[in-house]
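Given next, in structure tokens, is a single chain: the form predicted on its own.
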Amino acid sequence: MNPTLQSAPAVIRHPDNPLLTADDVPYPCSLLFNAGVARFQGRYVMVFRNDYGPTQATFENDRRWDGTNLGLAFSDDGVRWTVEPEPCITLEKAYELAQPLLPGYDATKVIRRFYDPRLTVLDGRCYMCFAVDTIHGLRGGIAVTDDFDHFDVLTMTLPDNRNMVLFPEKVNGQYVRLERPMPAYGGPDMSAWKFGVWLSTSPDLIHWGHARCVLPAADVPFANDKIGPAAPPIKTERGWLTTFHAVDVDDARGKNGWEDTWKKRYTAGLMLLDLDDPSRRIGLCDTPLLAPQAPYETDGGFRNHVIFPGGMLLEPGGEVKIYYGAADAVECLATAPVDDLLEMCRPEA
């Protein structure tokens, strides 16, 4: 695996990076990252993951987070953000939201963490995919809101599934999502297929099926471990422009963040899906869209050498804004012309 992966030349990191850090949050926050971003009701909105508890100086002696919640921020230009005074979803609120989908169970005894939001505006409403740790395993869910104060959880998957993102419109009358099921068993070829990007469809955002694998890990030259969805896709004339995250592992990596060892590197990849059949991949970039290079991606974070896109927006002038978590610690922005991104996707039959 190439030890010096580079970002695509067309991608420019914003000079104000990182856009948001723990210091910008007016309540306890240790790490701010993996945010979902959308344009909604005339402004930019961000819902971010907030892990709070130990600092870098105290982490080695206390490896438990006090908790995780979802913070909320707004912006007029997508660059300068104002964080709201309180989280929009705490663990206590997550219990309340999920309880209707847990008949016969007490949500306070089932749910352990509610995190990693992804935002999609669909039919005038804002939908949020999320991950939730439960006693049964890791589940993905979809919630909807009109004001980021009141949420309704529509559905949660079977264990184990995560990294879900919704397409911003129906395709052939069906809602569409990308996801990453997490298989526990398999034969000798399992490593080539594990943790790939899958696609499912639904008539109502509640009942999902017709699942197909869109991108296995074996098809990504810069991954040797796993891949999965990243930001929700954007629609272009040539197809659904879609990011994914890719992981390579190097056992030679030592202490690379707050932990004793961190052997993984996360990069962002890019593919193009067919407009009428998004389960059909029509383009793939053989090299990373974004690879860890900037200091806030490689040094001083919780887990260094990590890039994870959670939001991608196509602006009217053709600029694509790519919002990403860096080093599991801060939230950043990169931009690129949409035409350049499309050209990066090598055509596939």
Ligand code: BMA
Given for the second form:
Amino acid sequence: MNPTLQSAPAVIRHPDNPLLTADDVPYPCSLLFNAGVARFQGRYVMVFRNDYGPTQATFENDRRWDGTNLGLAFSDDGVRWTVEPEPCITLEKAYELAQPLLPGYDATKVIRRFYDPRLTVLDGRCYMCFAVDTIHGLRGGIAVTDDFDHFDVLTMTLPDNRNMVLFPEKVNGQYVRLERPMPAYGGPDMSAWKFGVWLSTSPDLIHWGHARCVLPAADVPFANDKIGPAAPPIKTERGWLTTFHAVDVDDARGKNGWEDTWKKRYTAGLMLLDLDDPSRRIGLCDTPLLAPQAPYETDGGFRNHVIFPGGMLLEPGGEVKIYYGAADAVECLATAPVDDLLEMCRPEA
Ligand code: BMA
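Please could you give me the other form, the form predicted in complex with beta-D-mannopyranose, since above is the form predicted on its own?
Now the full complex is given, and it begins with the chain already shown.
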């Protein structure tokens, strides 16, 4: 563990942080975090993860909430949000949505948790990547909606894969996504490589392939454990700019949050991908974009020292809004000029 990790000076935390907490939610909510955010139909929309319910230990040394659903909020300025009266996806609704993709299985017996939404507006529709815990392993999926009431699930990955994010337009006629497989085997050097950011493409958003590793964990100086995509990429003149999450572990750390065994730190990183071939990395920031430093990131959360971006928006004036879950408990905002973010990415061949 490197105790000195700092956030980039160009990134400014919003003075109203945390922007949204459990107190803002008109139905049972314990933790509001890891939201996807988009500009859609003239306003800002957020779909957030809500962990709720009894807080008793559900299994040994792992104190989790019994329930997770996805809440919905709208905003006119991206800062002041109003949470809708009901969640937009409950576990019961997730069963119904996933059932067509689980032929031969009863979704109520397969799906355990539906979480970590990421929003991308593409061709006028809002797509939502999500993670789903199943009896077959962790899977990623892509759903589409026009109204945040009716959703269709288009595809779900093989186990074990998640943290999927969709690019906001086709590249060379193909849809593009980033994802993070979780392979179990691979030889002695595997630990440095196994959790990386991968890219795959699709002609129809349903069938995905041509997978390539874009960023192995070994290339990230501030990760010693795993990495994965974070918010969906934004398009800039110099390339696709995108965040990733990076984890470093200190076994000596001990308890650090409500969960007894929590020892990890999650930072946010930044990289630049080629506009015409986004599987080609052309820039990487060697230091974190955001490292846990503010009190709502380091103390009092479920898992302290966690920053997990889920939304990144490029505003017309060049400001980039970065929405992130902090300490697996609250939702926050940081901003930075896009030119500064591009400068931070060390050019790569
Ligand atoms: C990951 C996911 C994220 C979470 C992070 C830190 O495995 O569950 O939703 O923010 O762990 O707990």
